[in-house]
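One chain is shown next in structure tokens, namely the form predicted on its own.
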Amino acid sequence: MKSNSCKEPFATIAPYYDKLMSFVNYPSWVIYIEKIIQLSSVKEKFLLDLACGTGVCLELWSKNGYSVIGLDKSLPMLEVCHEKLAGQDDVLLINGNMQSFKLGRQVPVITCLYDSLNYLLTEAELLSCFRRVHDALRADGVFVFDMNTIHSLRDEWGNNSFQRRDEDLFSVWTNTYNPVQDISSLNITLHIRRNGEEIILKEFHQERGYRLSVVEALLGEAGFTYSLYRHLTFTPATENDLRIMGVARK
């Protein structure tokens, strides 16, 4: 048995991430965002995806005729993404931090999906990301993102542990919630059978929940007009939603 413990998120689980997230209906996210793009009268099919991970959505965008840029802090996740999208000349991958990136050009659409913004644990970090997005967004462009709510991290994730089996991959997810900081800490343990040997991988993740009023204030401070919706709907978001979508414009 081999064991590997890592405190850096997405460093060791990258090759297994898609299998772990196989339950996520990413095509429905892309359809929803394309509707927002159409409603925003954005014609150019060009998109920057922050925290693009293994590139599941990038691949869907590319198949739908978009030229895409994917930015992610994790080199292992980008390596998986690169393998997945190898040979496609309409894809550019960048290793970068979403709170400090400088694109060098402006784009019509920017996305940041699957609670990636929750990994920014302070208001200053979240504001910095919003400002970088504002700088990189074209004047007539649109920024679409999602976030887990405090309700989700506190009441759904809470102080719970659960197990999953995905084919040959067994995982244990253990959450603890800090109500003072509104931060959920997650320990992921993967048990992998490979060539008759068990490999154990461990990673530590943290997400912070933000009140909707804080998200709105930071978007406004960054220079955006905005709307917040219940996930994959156009119903105004509330604190009782598990996940919210944000649509922001200059």
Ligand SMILES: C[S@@+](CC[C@H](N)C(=O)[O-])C[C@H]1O[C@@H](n2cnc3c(N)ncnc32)[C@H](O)[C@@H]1O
Second form
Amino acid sequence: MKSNSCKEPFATIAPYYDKLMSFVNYPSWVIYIEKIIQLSSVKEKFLLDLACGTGVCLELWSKNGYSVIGLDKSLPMLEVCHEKLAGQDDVLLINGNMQSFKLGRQVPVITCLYDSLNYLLTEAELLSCFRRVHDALRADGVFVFDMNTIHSLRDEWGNNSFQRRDEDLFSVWTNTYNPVQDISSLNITLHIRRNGEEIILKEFHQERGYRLSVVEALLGEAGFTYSLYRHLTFTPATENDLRIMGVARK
Ligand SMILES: C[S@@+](CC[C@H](N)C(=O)[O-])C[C@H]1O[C@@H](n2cnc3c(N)ncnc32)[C@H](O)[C@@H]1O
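Other form of same protein, the form predicted in complex with this ligand, not the form predicted on its own:
Next comes the full complex, this chain leading.
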């Protein structure tokens, strides 16, 4: 048995990420966001996906005729993304930090999906990201994002351990919730069988939950008008939702 432990989130699990997330209905997320785009005055099919990861959504957008830019700070995730989108036109991938990126141009649609904003662990980091998004968004543009709520990290993930089997991949997800910081610490252990041998890979992640009033205050401070909804609906978000969607305009 071989074992490898890694502290850098996504460095180890990148090649397995898509398999681990195979239960996520990304196409329904893209359909929902397209509705939001259609309700805005944006006509151009051009989008920046922050924290694009392995590019599952980028691929869907690209197939829907969008020119896309993906930005992520993890090179291993971008490598998987690069392979997936090879041969697609109008794709630009950037290795960057969503807290500090400068695009040098403005785009009509910016997305940031699947917990990515929860990886920003302080209000200052979240505000900095919102400010960078505001700079990069066209005047008529729209920023769409999701977030896990405190309820999700505290009461669902809590101090629980979950086991999953995704095809040949067995994984254990062990959470510890810090109620003072609203931070969930997550140890992910992957058990992989390769050439008859078991390989164990470990990675450490942290996600922070933010009160909805804090998200709203930071969006306002960055210059946005906004609505927060229960995930994939147009029902106003509450602290009892597990995941929320934010729709922000300049
Ligand atoms: C849970 S994954 C989501 C990936 C993708 N958005 C999806 O929907 O599958 C979180 C992603 O956020 C990226 N990330 C975390 N913090 C970041 C930061 N400060 N700047 C850019 N990317 C970041 C990670 O590298 C990872 O790819």
